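Just one chain follows, in the form predicted on its own, and it is written as structure tokens.
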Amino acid sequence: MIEFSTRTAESGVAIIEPKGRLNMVAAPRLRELIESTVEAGATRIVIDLSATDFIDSSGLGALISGLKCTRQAGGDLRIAQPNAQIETVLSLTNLNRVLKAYASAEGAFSAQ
């Protein structure tokens, strides 16, 4: 079971926090959440993975879909605080080249 929480940082960046396993059951909900956030006008989104235990190919697909959605709207999607399993999956799939991990959700858009 996964839970999602959302908040907006002082900078106006939308932060989505998946808590649990980001797999084929949870990925469609994340995809919908990102799309609805963009439709609501927030085009800079951070997925804070600090409470995400596991990610599979469906979860990666949701992140890539969200990246495409935000960039088409003129924004960007970034990830923050992935655990070792998620970093390994990103590295093995070379998605770490397009989804660079940041140390904190609040600093993802201010970091270079």
Given for the second form:
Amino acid sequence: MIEFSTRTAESGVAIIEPKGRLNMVAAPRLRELIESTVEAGATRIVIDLSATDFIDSSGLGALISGLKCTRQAGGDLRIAQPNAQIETVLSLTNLNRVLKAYASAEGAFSAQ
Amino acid sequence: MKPDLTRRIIALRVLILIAALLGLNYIIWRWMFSVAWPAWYIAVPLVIAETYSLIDSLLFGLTMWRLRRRGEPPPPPPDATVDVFITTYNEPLELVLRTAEAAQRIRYPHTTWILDDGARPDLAAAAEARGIRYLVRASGWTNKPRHAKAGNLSNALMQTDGEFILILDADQVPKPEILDRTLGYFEDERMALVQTPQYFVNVPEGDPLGSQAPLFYGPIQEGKDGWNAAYFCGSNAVLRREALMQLGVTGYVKAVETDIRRALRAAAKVIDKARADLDGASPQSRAALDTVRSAVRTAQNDLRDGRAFAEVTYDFQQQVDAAAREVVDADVLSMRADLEAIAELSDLADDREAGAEFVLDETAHGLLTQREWSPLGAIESVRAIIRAVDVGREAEAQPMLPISTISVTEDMATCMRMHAQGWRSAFHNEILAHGLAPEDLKTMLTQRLRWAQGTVQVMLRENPLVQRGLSAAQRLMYWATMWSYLAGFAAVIYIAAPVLYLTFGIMPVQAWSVDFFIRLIPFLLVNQLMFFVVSRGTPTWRGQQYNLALFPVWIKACYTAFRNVYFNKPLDFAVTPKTRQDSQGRQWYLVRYQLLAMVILVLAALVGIVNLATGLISPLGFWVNIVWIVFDLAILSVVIQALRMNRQQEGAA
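Could the form predicted together with its partner chain be shown next, to go alongside the form predicted on its own?
Complete assembly follows, chain above in first position.
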């Protein structure tokens, strides 16, 4: 099972942390969570993957939808701290060519 | 996993080898020694048509080389989650509901969904009353290309979460055991697709419309399966969601890259033009344009250096926004005029025709680069381009389209992409759904035309021979299907050659000699024997007939698909008739070319008799060509049977 925790950094960036397996069952929930976060006014979002054990292509799909959603609202979505399995999936699907993984969730929007 | 080398397979391979050698022996001799060059205008087309047919039969032999009968399937896993998708657009409600109710009765635990692209409220109500889930397109699809069934499935994939997907056309009634018999194959973690046959229950005696495809849903799919190239045929197949979603993600990345590069090129043009036209502009405007121009250059360099697209576009947008803010005060007057033009432009983007995936930018970019932009207008228009092709893929309803949209049929290209990513497929040869075939000639012809168009589109857009990730055999297996749709051109030549001989005495070959027959006849015999052996008694003659008899359809498919791919023209296929009334009396018109060919063949035979009497042609040549004509007529006669069936049904109705 998966759990999501959400916090807001000092800079106003929303950080969503999926804990567990981000798979086809969890993906729609993450998508909805991102959408509601954007609706609530936080358009800059970091998905903190440090506690995510596993991601599949549906999970990646949720990241893509989230990216589109935040961009449409004038913001951005970034990812941080993927584990080795996630890195592998990102490069297998070439999604790492679109999304860069940042070293920390807090620094994702400041590190340029 | 090699198929077992049973005695049957060995015998079959010997036959395939003999047929191939005899065929090569014949065609080499034809090219080297028997082309009648003085009559090159028919001699060369004929030898080319024969070469085409030989390649077709070599590809068939290759397909049969690893014929694989899977037999009893592995048991299904205990806890797989499955979504059953029933796709519908305009089929009668009773038909859809009968399939949906049968889907509910499938034994293995699953969720049944009706994907109604017609968004019919009464179907929604009927589904709800039966406890069947019901889906229509999400709101994001408004004013976006709909991509027909591919779009319908892609939409549903984003709203459901089963591990496996059983796809059924609205008229394919599944048996309760369909999942128990297919899920077991997914034990193999790389298995992405299990296809089962399409079988039709409403086909009259003799199958006059050639609906059953016993050769395809038998030896051909089993042969392709042996090469790990069993195809997805759009219905009666189980797919692994992960494979489809992975296609969606990789396809998304590719599309984003194309979009961004194209947008940056267009933006650079707009700015260069605006800078060249700077007359009396404020210094702020000039500086802003310079800033944006350098941002474009930076973005292009960043892409070249492999920076992530999201970062590149985000930085670029930030810089353009900042530059635009700086000049906001400088040029208010011209801004107004320009904004109007931009508004017009975005209207244009909204109007785009559904399905025309690639046209996005051609018109818009053309307009943008042509117009005389004031500096601020130029910046605004760059922002407009960037918005339209951001990493969100604004032109599409969904950033991710797991089902391929490059052709009017979604199945083959999707399957080819899965194979290219290293996924496996299986063909399970057991009838697990009962379907309804077209009942009249017009519907049948429309259906065949669309299949052919779809296949030719894939061949032209994603030629399997050059797809990375496919094995050589897989490339040839895909190519074989596409190659078979070129048969229309060969058929015309096979009809023209005997006519030319009998009427004008024009010889396409040097002589109707012993040399000729001793090479041709054994090849034809062994080839037919091969068909006989692989089909194990199932009738395949009907299918062979339609391969040649539908020559006008195949030619039209090639021609329209070519125009569509290279000149962006619509495919203009005939609309399937909803009622029978317009069919009365005019059905012959649908097969006018075939009927014309038959008349010409018969007339040529009569003229041939006269020419034989006057000595223009030799008795041997006469008989050879008469046999040839009889064969052509036997092939074409299938359309007469189809016409007669229509008339009988009309009489009965």
